[in-house]
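Here's a solo chain for you in structure tokens, the form predicted alone.
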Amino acid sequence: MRTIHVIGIGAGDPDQLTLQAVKALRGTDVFFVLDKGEVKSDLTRLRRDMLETHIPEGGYRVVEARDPERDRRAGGAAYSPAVGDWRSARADIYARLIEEELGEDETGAFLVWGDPALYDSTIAILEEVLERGRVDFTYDVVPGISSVSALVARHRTCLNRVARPVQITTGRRLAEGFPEGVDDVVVMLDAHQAFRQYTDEDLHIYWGAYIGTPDEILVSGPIAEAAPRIERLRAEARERKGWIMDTYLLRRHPKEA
């Protein structure tokens, strides 16, 4: 029986994998990686050398595939539809790889930034793989340290406040109101800097980009004041390496315990 391992890498720091995680590199035969392209080839050179640093001996074999392109125009109603196609089409990938490049016996691992319970989609994928049964495996997912913890902990911040929840959510639904009942609110996947439509409310942000890199960026502040740093940074960042992964910390009411 194929053995598949989904491993959380954290935010891109190799010191913050998990023994765990460095136990199941040393287990596996073949790593897939897909490939972003040129603007993100910095990506896999980060799993290359963190797989260089954990597993200096060798012994395993890199298989990559280019990573299809999602339609990244889709709004409303259709963004659901083509977030499936994206998955889908990676389907594809992913079961002609480990038919393909995996032997009967042999274990095969897929690397994952942060965790591959928070916005990833390599699970969902996985189990829609097995439901096709063009190849049969086993899997198992070993938990990493997400972008989210890697942030606060770079604030040498909390996520919650004593007896306050906290929610996570994406620049999406951030853009169409703040939640309600909620005073700290962690935001994923923003590419279009919702946070700018608040800068009048008693907010304090705290922002991250390339968490966990040599190109980690931290901004933290009231919101008011922030903002345009951060809108300035991302810029700049954006168009020195031509892509950009953020993240931040929300709090209404920054003073109050």
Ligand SMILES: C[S@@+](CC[C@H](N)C(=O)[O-])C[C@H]1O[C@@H](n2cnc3c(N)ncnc32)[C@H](O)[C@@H]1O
Second form
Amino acid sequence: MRTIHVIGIGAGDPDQLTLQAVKALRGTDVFFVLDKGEVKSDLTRLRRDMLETHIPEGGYRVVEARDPERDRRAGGAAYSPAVGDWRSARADIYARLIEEELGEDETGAFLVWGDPALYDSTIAILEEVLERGRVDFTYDVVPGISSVSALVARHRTCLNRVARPVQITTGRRLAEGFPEGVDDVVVMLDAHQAFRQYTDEDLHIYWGAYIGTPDEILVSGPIAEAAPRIERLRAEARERKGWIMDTYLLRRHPKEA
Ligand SMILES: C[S@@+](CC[C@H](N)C(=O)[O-])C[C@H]1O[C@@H](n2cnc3c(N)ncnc32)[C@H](O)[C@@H]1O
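Since the one above is the form predicted alone, can you give the form predicted together with the named molecule too?
Then the entire complex follows, led off by the chain already shown.
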């Protein structure tokens, strides 16, 4: 039976790789690396460096494939179907990779940014591949340090206040309104800086870009003061590197415990 590890590799700092992840890496015959194109090739490089560091003796294969482009023009109600089509297109590629590149008794691995359980579709895609029934395998999931954990650690704060909830959402959702019933909101996948529409005096932001990498930028403070600074730093960094990954925590009533 083919075996697959879905390995969370942390959000950018190679030292975030857990011992469990290293064990899984060392037990892998074939690594599948899906490249999203030129802007993300830095991330592909980081994955290759991890393999060279932790499996210096080699003996594994790396199979690269091109990730299909997602139709990002689809907004509103069309958003979910667009993601669904994209997922199916990826499932075709994953099925082919597993069938053609992984021997019957071999172990393969997908190296997933951060934690595979957070805004990542690898698990859903593998389930779709299994459901189709063309190729059979078992898989397990190795948790990783998410960008959310890394963000709050770098800002030396907690995600939630005492006995209070915290919500993790996307920039797209935040643009539709501040979530109800929570004062602590983590925002990911925000290409449009949705935080700019919130100017309440009692709202604090903890922002981080490229967290855990040499390019890391951190800004925190009352939103009215921090937002223009983040906007400027974000634009400069994006221009310089060609891509950006940022995450932030919005905290209402920051003085409350
Ligand atoms: C597709 S999601 C993947 C999340 C990942 N599975 C995790 O656990 O962090 C991509 C989003 O994660 C966040 N992200 C990932 N790595 C980051 C980093 N090093 N610094 C800041 N944000 C990051 C950004 O919000 C980005 O838009």
